[in-house]
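Below you'll find only one chain, the form predicted alone, shown as structure tokens.
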Amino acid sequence: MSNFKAYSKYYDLLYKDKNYKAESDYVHALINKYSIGSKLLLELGCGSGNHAQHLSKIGYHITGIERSEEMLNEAVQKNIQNFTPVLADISEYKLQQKFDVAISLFHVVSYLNSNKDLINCFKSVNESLVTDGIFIFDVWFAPSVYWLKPENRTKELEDEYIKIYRQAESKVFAEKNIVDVHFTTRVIDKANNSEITITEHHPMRCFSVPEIDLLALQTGFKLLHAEEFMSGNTPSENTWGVCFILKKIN
């Protein structure tokens, strides 16, 4: 997405304790239940390619759309294959191929905040889809957003040239469904100790099993399941993140 624009090229040290192999482990498992065999994946939000990179391996072709230029070019430094990178926003993209499953990870159908935007989105993936295509998804869920809140957070990361502070601070808008987390982060360069502060906004919409059940059946989808994303537990309020996978039906 565009906000990660001015700290592209520390986005991997950023979010280097996440696991991205089993994640990536993950969805293949999902994939293999809901649409077996399938081999042609379409990513949204390929971000710099981290899930990309590990699903190649494991013999998927992955069309990866990511809005930001540094992002992608994160990505195709990577050199990753059976990868085809194409800049532009998931939510007013056109292809000409289908795919048998799509994805969506790291909670970025999230970053849709408008109705408008959610829509064009599924129904892009719709088109994009073959029939009886997958679409699988992370978002933030409501009921935990209300139920446990926010906190606010601090992040220390370096390696063996820079050094990252990342403070996040959040605010719930209750009315829109909207928590915006506002980041502070300060990279320090260990050669010569300058350093540069980026601040960015980044709203993020939550959303409940009925809302994305209702968006489903106004796109040409069918809600096949939802759960805790990872662990694959019934939703609940002590769940942040829910995986939901759908099905094309028209």
Ligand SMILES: C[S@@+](CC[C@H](N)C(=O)[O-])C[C@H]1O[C@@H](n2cnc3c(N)ncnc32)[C@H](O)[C@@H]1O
Second form
Amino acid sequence: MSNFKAYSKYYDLLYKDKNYKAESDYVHALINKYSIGSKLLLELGCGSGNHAQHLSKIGYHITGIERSEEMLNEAVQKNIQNFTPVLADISEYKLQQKFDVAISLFHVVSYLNSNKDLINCFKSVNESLVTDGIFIFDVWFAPSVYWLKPENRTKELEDEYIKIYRQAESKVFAEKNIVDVHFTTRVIDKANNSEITITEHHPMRCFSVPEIDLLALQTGFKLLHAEEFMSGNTPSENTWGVCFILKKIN
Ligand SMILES: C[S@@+](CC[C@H](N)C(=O)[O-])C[C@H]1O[C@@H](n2cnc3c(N)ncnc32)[C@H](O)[C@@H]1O
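Could the form predicted in complex with the ligand be shown next, to go alongside the form predicted alone?
Full assembly next; the chain just shown is listed first.
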């Protein structure tokens, strides 16, 4: 799967305005609210390690699973304390260690398009957790995808070496609850004005609360709570990203 292979190099620049520290503090507060004294974290789809970097400073020990070798290398290069990288697919992994909490942030679970991959992933998370362990993740919210509709967007960013122009075009496949996002990214080298174009295709699944509730019940979890990511508001048709908190019950 070539997703994230090419643009892993530019990922941190593309998301330099994303407040990873505030998001990590928000997750830390959820962990304190829904579990007791948890320090061993499993992170699914850890990407370039930006949440792990902050969570490690708070005192967590994190094992990060990521299927893109290039993204995982970016994480490893950050020399994050108490961080163990694992190159694997989150719908196919097996680990010996048990964790207090599993997290998956920035819509990683939305990358799992099929019911089979979702069930496999949730079952593996269940097996990786201690009794009463919790699973926190955010996904695209179906009511809002159909109400607000994904917009075509452009993003421009630069650092001292490169300029990036990224265009995102989306197509909704309502019968599958999937939005196909097609990224075209132009990267311009400021030193010599040379340019490369990278194209990537990200099919994102969106979910409703009852759908996650059903998935939880099928895989040994109970849905404790769902809220808008970061604000904590009740999900509505205007809520793009919803955060779910599940508890392992068997
Ligand atoms: C939008 S990025 C989020 C990365 C990181 N969580 C963050 O917040 O910056 C999605 C990440 O999920 C990873 N990913 C998607 N599907 C995956 C799968 N089936 N197994 C492992 N990693 C996956 C991608 O490679 C990518 O690094």
